[in-house]
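Given next, in structure tokens, is a single chain: the form predicted alone.
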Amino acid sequence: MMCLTRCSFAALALFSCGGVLHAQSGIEGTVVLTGRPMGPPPASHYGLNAGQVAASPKQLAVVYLEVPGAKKSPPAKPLLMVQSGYQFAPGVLAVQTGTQVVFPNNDSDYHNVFSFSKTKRFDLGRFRKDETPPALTFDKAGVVRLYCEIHQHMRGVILVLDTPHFAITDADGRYRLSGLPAGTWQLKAWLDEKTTIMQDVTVTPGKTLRVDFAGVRTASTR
């Protein structure tokens, strides 16, 4: 009886700890990236030396699953799009509609972040390191292209999505989505405003689906 009891508790613990992991449904894979920098080289007339300017961020992809009606509460705290090393960091930020974003300046000079994008048109004006402007709410899905009025080489992107299921690839194009609802949905890989790759996928409870976005796209379940 003692052995059975102990075995039962062990099985319960295994189910409680490991079962949750096995119940997670996900998608992982890679996206082929171009490796292009997001912005041009900085202009020499800024008076900045090479050590002050960070390398222009490279193109990354945003992979997201479109699940009609899927919503989560936006983050309680605003997300950050920092100006650091006279570049936007991160270069690509993905957010769910309703999310707030702030634009702190970590450089010793003024910045002036603005966007003419239809999704979110704004101009924060010039602000110094100790003058972080108020948070902006991104309440409409779409692409927001970011620029600095002072430093014309600076480029950034905020991709606003109506789904909570998204991930930004790493520099090698790898991504992972987890905690996904079961069903057949559309998976998209956004590279830029002209390039979005789409593929229908079927998410199975407790399974991780592999989807690679390349010249020949593949999908396998394990």
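Residue numbers count along the first chain shown, from 1. Model, not experiment: these values are computed from the prediction. Take the two forms, superpose them, and find the largest set of C-alpha atoms that agree within 1.5 Å; that set is the rigid core. What changes on going to the form predicted together with its partner chain:
Once the rigid core is overlaid between these two forms, residue 44 counts among the residues whose Cα shifts by 2 Å or more.
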Second form
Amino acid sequence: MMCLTRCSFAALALFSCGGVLHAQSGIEGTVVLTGRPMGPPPASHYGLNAGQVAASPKQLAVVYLEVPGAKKSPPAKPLLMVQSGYQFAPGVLAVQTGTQVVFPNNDSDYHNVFSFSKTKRFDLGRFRKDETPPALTFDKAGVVRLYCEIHQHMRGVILVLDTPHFAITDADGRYRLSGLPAGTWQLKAWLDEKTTIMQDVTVTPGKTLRVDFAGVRTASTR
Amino acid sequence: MIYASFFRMKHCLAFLLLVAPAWAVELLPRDWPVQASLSGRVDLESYLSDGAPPALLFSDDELFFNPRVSLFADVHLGSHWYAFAQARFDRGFDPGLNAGGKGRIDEYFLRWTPLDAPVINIQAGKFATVFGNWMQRHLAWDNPFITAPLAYENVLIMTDRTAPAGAGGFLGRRNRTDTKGSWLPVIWGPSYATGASVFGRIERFDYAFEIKNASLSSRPTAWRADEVGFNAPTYSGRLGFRPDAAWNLGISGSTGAYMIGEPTPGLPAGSERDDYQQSTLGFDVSYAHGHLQLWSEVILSRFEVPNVGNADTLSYFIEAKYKLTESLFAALRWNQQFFDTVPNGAGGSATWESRILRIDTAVGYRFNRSLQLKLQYSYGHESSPAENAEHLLATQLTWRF
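Now the other one: the form predicted together with its partner chain, given that the block above is the form predicted alone.
Now the full complex is given, and it begins with the chain already shown.
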């Protein structure tokens, strides 16, 4: 009885929510990744300015569905782009426009995160481990390349998107998007500024579509 | 002539900006065990002074244009072996030294890091000294200024080429304009002498020791092992302590023969160049937080001058850089150098050089990660009849790729 009541409430909740069909519509698949480290190996020509350096994060892809007018409120809490082991973690972060990001330093040395990207130009200055610079709001869509003025091997990227429907692949290139609106849209896999693979997809209510991006060798790029 | 070469360089730079990549050229894929990259820098510098150009500006012209192309090769073999080389094409290591233009390999070294942690590194080749804290920012992109602190470029009446006949001859140089072809500063720029070093970082402590073929004050030609051998080497070291991320404190020392030539002309009978040492002690401190960076060094150096005695000097600088925006920064440096007395050969003593004060100011603008423009004004004053120019205006456009 109790179980039946729960199911009824769940069904009621689903049907009363405008996103009910979205929740059951999705796209999953893979993107062929290069597997390349994002940054070069650390090379300090004059003296040492880092402790033990972690391996560079590998380049991942961001898969997103372009749905004109689709917008959700950005997360209430800022997202994190951490500096740890003298690397950015995660190496790739995707956010919806309007999202705030903070850059906490988990290393015992200073970092100085900056970007000269047209999308967002900033220099946070030097901050200790126990203090966090103010959150930055990314209010313009585009690519924000991140660097550290002190540790020149560090590389990170924030992809700012005008859609709430996006996912970052795992290291094997797998992704999954869920809660998508029904219709025919353009699905894009972003690998870097020169490589975005696109494919038209039709999202059907209640179904999960499989889309594999074969990588730059076979797909169209821009 | 100057303007013609400037416009040629301007067109070359515009062409390079259009066709070259924005960052290092990776010669091998990043996921290979051997990784090699080639990067570079183009510096267009101009210097304008109201008299004899100060410090290590070798040109006699009051307006001097100094273009420079630097190439950097980085090769990593796994995570334990690293090799680096820096080649430059310019009008001399110091502006005007080879006004007709010259190419050189200024730096090269092979570094072995036996452990995964940077506790110990062993390095051999021709590379910047471990002394002090200025070396880490001596390249154009990292240096808030265009010139170096006073101790690293103020030419003294000290020479490495011949021993003075006596105190009179030595002190008489004070009234002459700087003879940069034979006189020395306390530390000659980054001092890319040849040798080996061991350095590392253990928790909050840094250490670095090196043995080089030439002293801190030695001129660029002496840095080459085929010019000056290792029969009278220089030993240098630095111990550093970082109480936290903001502070870095260090103490440096160096001692070695500063005269060159086998035999050095004019040395007293029975003595060798190894008998006349340059011994230097340095204290450095740096602080940084937010957009502010501060550096300071106090450097005491003693030259054992043949037929004269010990000539001591003390120099210090305090340097500040503040980023006004993500692109614009301003910098200020206060430098002073003082000199002790030496016997004057007539039963008394005399100060062996004129004390000097120099204030350096600079503003810089970074257009992007590759292009930077700096403007520097320096005011220098020394109480000497052979005073150099008091005012120096310098510009430097740096493009790195």
